[in-house]
Amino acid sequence: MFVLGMRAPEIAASVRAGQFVNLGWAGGPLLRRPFSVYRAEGDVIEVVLKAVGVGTAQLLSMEPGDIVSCLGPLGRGFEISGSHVALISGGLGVAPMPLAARDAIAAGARVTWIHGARTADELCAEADGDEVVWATDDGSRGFHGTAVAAAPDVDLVLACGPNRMLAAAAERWPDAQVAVETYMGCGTGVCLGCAVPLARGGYDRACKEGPVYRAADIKWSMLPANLHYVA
């Protein structure tokens, strides 16, 4: 995983944990690419990414001073409350968590961050909080099992990762807030490419009504289990 920083003072000043930006650049794909804001400090925002497709490979080949069109902050972010907050992230789901930790600590909450991956080599090294718990599917570091299984019961759960992980979080904590990963073209609710099936029936647009939802409000059986946005 890599971190890409951009000077975007208006976004840095107003972005909330769980919101995202849509990026476009000269010579890039036709549709913009969505990324959760990883950190925001001063005039700079950061996103975290892996080279999983043509678009992300192009972003990672950029040099200091290159220009990116950055639309944001977009979407509905996390609502922080309670005295003890658990951040549960899997793989690239680490993306919105540094801002969530910042906002929770600013609200006076104790933060426990549980980060999981398949192996120790795939864990993010930058997890922060009052307590950090590592979880690996193969047991190579920390808890042997999933991040959801490793998490304590707390006042508020914020989660981001593959849909299978979020569905498991919904079973344990129906009121958890989950940041859903899905395909987003426009980021403004026009293209309808980011439809999220709802438990009550019908669909929402992840880019407008989400990407953060109450876990039990999503019909997880209609979403692919391991979806990560491939840019």
Ligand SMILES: Cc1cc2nc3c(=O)[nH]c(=O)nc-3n(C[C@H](O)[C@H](O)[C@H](O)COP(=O)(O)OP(=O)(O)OC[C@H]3O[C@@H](n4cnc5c(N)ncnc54)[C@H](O)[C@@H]3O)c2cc1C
The other form holds:
Amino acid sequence: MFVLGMRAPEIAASVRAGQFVNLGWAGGPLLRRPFSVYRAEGDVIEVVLKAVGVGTAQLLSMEPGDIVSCLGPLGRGFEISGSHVALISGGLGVAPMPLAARDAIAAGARVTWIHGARTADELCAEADGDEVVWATDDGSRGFHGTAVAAAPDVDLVLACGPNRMLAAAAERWPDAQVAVETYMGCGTGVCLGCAVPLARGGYDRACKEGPVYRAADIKWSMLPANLHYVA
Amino acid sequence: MFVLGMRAPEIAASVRAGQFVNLGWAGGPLLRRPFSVYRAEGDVIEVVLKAVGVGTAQLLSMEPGDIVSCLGPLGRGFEISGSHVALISGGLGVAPMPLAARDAIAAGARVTWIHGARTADELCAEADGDEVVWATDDGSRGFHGTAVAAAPDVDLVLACGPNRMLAAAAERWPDAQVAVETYMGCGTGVCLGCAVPLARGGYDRACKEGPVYRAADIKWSMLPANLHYVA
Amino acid sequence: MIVDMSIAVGGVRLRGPVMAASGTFGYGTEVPLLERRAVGAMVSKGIFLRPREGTPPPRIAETPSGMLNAIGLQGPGADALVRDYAPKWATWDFPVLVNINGESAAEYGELTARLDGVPGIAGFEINISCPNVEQGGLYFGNDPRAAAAVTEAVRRRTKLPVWVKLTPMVGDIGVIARAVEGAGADALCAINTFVGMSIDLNAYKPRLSFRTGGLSGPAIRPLAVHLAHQAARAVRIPVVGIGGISRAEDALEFLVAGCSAVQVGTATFVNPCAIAEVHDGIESFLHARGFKSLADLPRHLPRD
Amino acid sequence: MIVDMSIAVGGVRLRGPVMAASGTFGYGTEVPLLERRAVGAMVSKGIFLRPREGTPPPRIAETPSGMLNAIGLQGPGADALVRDYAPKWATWDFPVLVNINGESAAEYGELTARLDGVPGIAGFEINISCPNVEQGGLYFGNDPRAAAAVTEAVRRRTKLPVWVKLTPMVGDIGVIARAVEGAGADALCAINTFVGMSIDLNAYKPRLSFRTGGLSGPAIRPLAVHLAHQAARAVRIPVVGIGGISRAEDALEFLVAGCSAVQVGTATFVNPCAIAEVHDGIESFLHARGFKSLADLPRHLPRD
Ligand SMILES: Cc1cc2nc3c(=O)[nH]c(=O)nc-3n(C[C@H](O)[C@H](O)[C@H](O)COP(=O)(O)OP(=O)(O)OC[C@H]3O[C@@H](n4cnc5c(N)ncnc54)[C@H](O)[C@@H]3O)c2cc1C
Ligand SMILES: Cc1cc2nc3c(=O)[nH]c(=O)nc-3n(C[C@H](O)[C@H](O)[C@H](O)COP(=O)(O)OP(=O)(O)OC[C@H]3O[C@@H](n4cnc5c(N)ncnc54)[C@H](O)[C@@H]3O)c2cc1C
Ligand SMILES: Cc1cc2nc3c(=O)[nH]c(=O)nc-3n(C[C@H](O)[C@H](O)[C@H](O)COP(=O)(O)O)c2cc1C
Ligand SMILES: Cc1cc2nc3c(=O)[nH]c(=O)nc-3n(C[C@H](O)[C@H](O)[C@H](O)COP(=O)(O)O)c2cc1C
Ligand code: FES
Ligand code: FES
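And the form predicted together with this ligand, for comparison with the form predicted on its own?
Full assembly next; the chain just shown is listed first.
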């Protein structure tokens, strides 16, 4: 996992936890690539990523001073409330969590962050929160099992990670707020490419009504699980 | 005009004046771009170029250590003979001339290099030869007129530059050897995209039978004059 | 810069030749950073008479210099369009055409009747790249009779401008172009997306849930320029060029090839200011060449 | 790695599924750095009975992820082919098919008769993307009767394998595929280039002297995969996938979509080792998934 920082004062000042930016650059693929905002401080925003394909590989080979077109902040972020908030992340699903922790702490809540991975190698290095719980599928560090199983019951659960992890979270906490992943054409609400199937029928746009949803509002069986966000 | 050097030991060792390399690179345009070899010393070959479009712009933004795929040496170069050789170049048509001067001098010939441009600004900074003549369309430096008009009569004329300049050379010296410019698909003789119309009818491949031709062998009226090689 | 960029196309006066293509601009209310001054007109997302859910995800897949989409014409239906969007359009300073769709000629006609006369709707763009359910799912768009029948059905219900958007998946676009011209179209739009497929090698099945999708973006531009040119040669009514336009030079290719105006689609996804940049770039080009107006641009290629 | 990469396609045994596409490999004598071991077969540059000069330059133009070409089937004619190239091919360790062209069904037949039985020629690939001069220049390729007539004319003159290379510029490729299957084709090749145009804005005319050209390269791949899949669904004979293949993954898309083998074209211009890299990549893919042979790859998409 790598962190990329960009000077983007207006976005840094206004971004909310769970929102994303849509990145494009000269010589890059045709479509922009969406990334959650990982941190925002002063004039700079950060995103966290690893190389999964052509776009992420190109981003990771950039040098200081290179220019990226950064459209955002986009989408609807988390709505933070309650006195004890759990952040549940899997793999690159850590991305929106530092801002979520910041906002929850600012709102006076106690924050427990549960981060899951397949093995200890895949755990991210740092996590912010009053309490940090690690969970690995193979038991090589922390809790032996999924992040969802490792989490305590709290007032509010915020989750981000592979869609199948979010589906599991939805079973346990229908009111959890989950940030989902879809392919995106525009990121701005015009193409209808980022369809999220809804439990009540029909589709929402992940880039506009999402990417954060009430867990029980999504028809998980229809949401593709094989996207690239999280390995 | 900029010079780009590449480590390419096998090409450097075997390239002849007038031959070219076909360059491709990751993130570049689909097709390779052909460039005359400008200099070859030790392990390094050089090409001379200026930004005319997307490919040349990308080449010029490369950093030391970047990797370019370099196919060559390609094509048939100049055949040097005689005791007094004139090199006539226009604009970026300087490209094959340093090697031509090297080979002519090595063969014991006296070399006169006549370089033409629209204005003094466009003249290249350096030229090798026993005698160097500048020619500018506006008379701002050297001979007031074309390089073809400025040239003395000699045993052998080698010319490279805009196709319309070469056509003028062909009128004066049917036996001149001229290096022509065409669009190229493959550079290796398989696509037939680089057709050079011949005086005797039919077409040759610039990348295989050329790019150097006997001036009178080309049907100049059919060779496009509006390519990008030389501004 | 004083270049007259205005132009009349098939009964619609445009302040500039660059329009927003259907399905790539939503209902015109979503695009951020929109520079309205440059929008010649907008064609709204394709609509059916009744609401449609659209296809399950994944709906899009990227391909070299292009993208496939299978949105399935998701939309709220005619009543919601009239209620929620048309009133906004009525206040805008550029015209809005509605991209209309149906499963039979009769359904196209019914939809037209429902929308005709609604303030805010300046005209219709008929999408004939729909399967003709009555004819076993063959496309209206590659059958000259079916294409003409749909055009007539719409023409009979409205006095507003009727444009017909051609599909590229045909043996001879000139035949379809002439058929719909004869049926009363005021202009043609060329072209809609090409049908394509991309395979997910992990699942051994298509990437898109709908299996196939429509290819758009720069990849199709040379094909679109050719087809728009063929259409323009076949008819007397104006042709609007569409397909892979992201820069002014791209739009100019269509104009020089005989089109009267253009639409920008996929490029807006990448660059929300694409329409404005294309518009401004055309203006600069005309200015640099000494043309006083768009109408002065050499429009028709020398014919063979 | 022990994966059996061999396959039989329409009467030709190939040691691997990756072939060189017509017009992109010359006569097989030009390509530098050629790794012969990986070449399944070669289809030679399209030839007419008599020598042809080809079109004036410019003949090619680059487009986003693609290129347009209008070479005009420049070639030395059948006699020179038999004299200069076939003897070399007879000594090679992969089969060579000749891509044959004509202006009438009779001319295709005559050309076949001239080449049939010549050592070094393993079979024929009929290019039906030629204008039918007897029918006012309509393409053989988008008329099922004309396509079948050409196929029959060739079939009657040879017992060697006859493949038919389909054009993508048709309303329904399945109709043409079935027509040529019925006329005796042993395999289909899908697809040839799409017709496109690119405009030179300095001259206000097409970049290519021939005005239009054939679009090839990665840009067309999603369209080609779709059309090859449609063709494969329409017939029982094998289909060879062509269009925009430059990496193993691209070739695998065609194979999973129902093709038996593939041809690599434009990619060879960019990378003279493209065929070998595609071949090796398919082998690695099969090996990594535990397949013992190419034949084990899941070949047909779930049908709708
Ligand atoms: C709201 C949101 C937030 C995200 N946040 C992060 C983050 O913080 N960190 C992170 O690493 N990743 C994040 N992602 C995922 C990230 O956008 C993808 O990893 C990235 O798009 C992959 O790009 P790539 O070019 O490397 O891979 P590709 O090579 O493009 O991916 C492989 C394949 O996926 C397909 N594909 C990829 N993107 C798209 C697309 N937009 N539309 C259609 N097909 C596509 C292509 O067909 C391609 O063949 C987020 C995604 C969303 C929707
Ligand atoms: C034998 C030979 C030697 C050359 N030597 C030199 C040299 O020493 N120095 C130098 O500066 N230039 C040289 N050139 C020309 C050089 O290859 C071009 O300047 C270069 O291809 C332009 O590339 P670009 O991407 O910058 O421009 P582009 O943006 O590609 O050029 C503008 C337009 O030209 C067209 N185009 C460009 N290249 C091709 C192509 N290969 N096939 C089809 N269309 C094409 C494209 O359609 C494009 O829109 C040589 C050309 C040849 C044939
Ligand atoms: C996501 C998406 C949705 C589209 N929806 C419609 C539609 O509803 N009706 C229609 O006629 N065309 C639709 N199109 C086609 C475009 O209007 C346009 O014809 C096509 O994309 C080619 O132009 P482009 O290359 O500039 O995108 C859609 C295209 C895309 C990419
Ligand atoms: C320069 C060039 C010449 C071609 N010549 C022929 C030809 O003579 N006969 C033929 O059937 N196809 C010809 N083709 C088409 C290719 O064989 C192939 O079908 C097409 O290029 C698509 O594949 P690609 O995208 O891998 O190039 C030619 C293609 C190119 C680019
Ligand atoms: S990505 Fe286009 S509508 Fe969401
Ligand atoms: S560039 Fe392909 S034959 Fe010369």
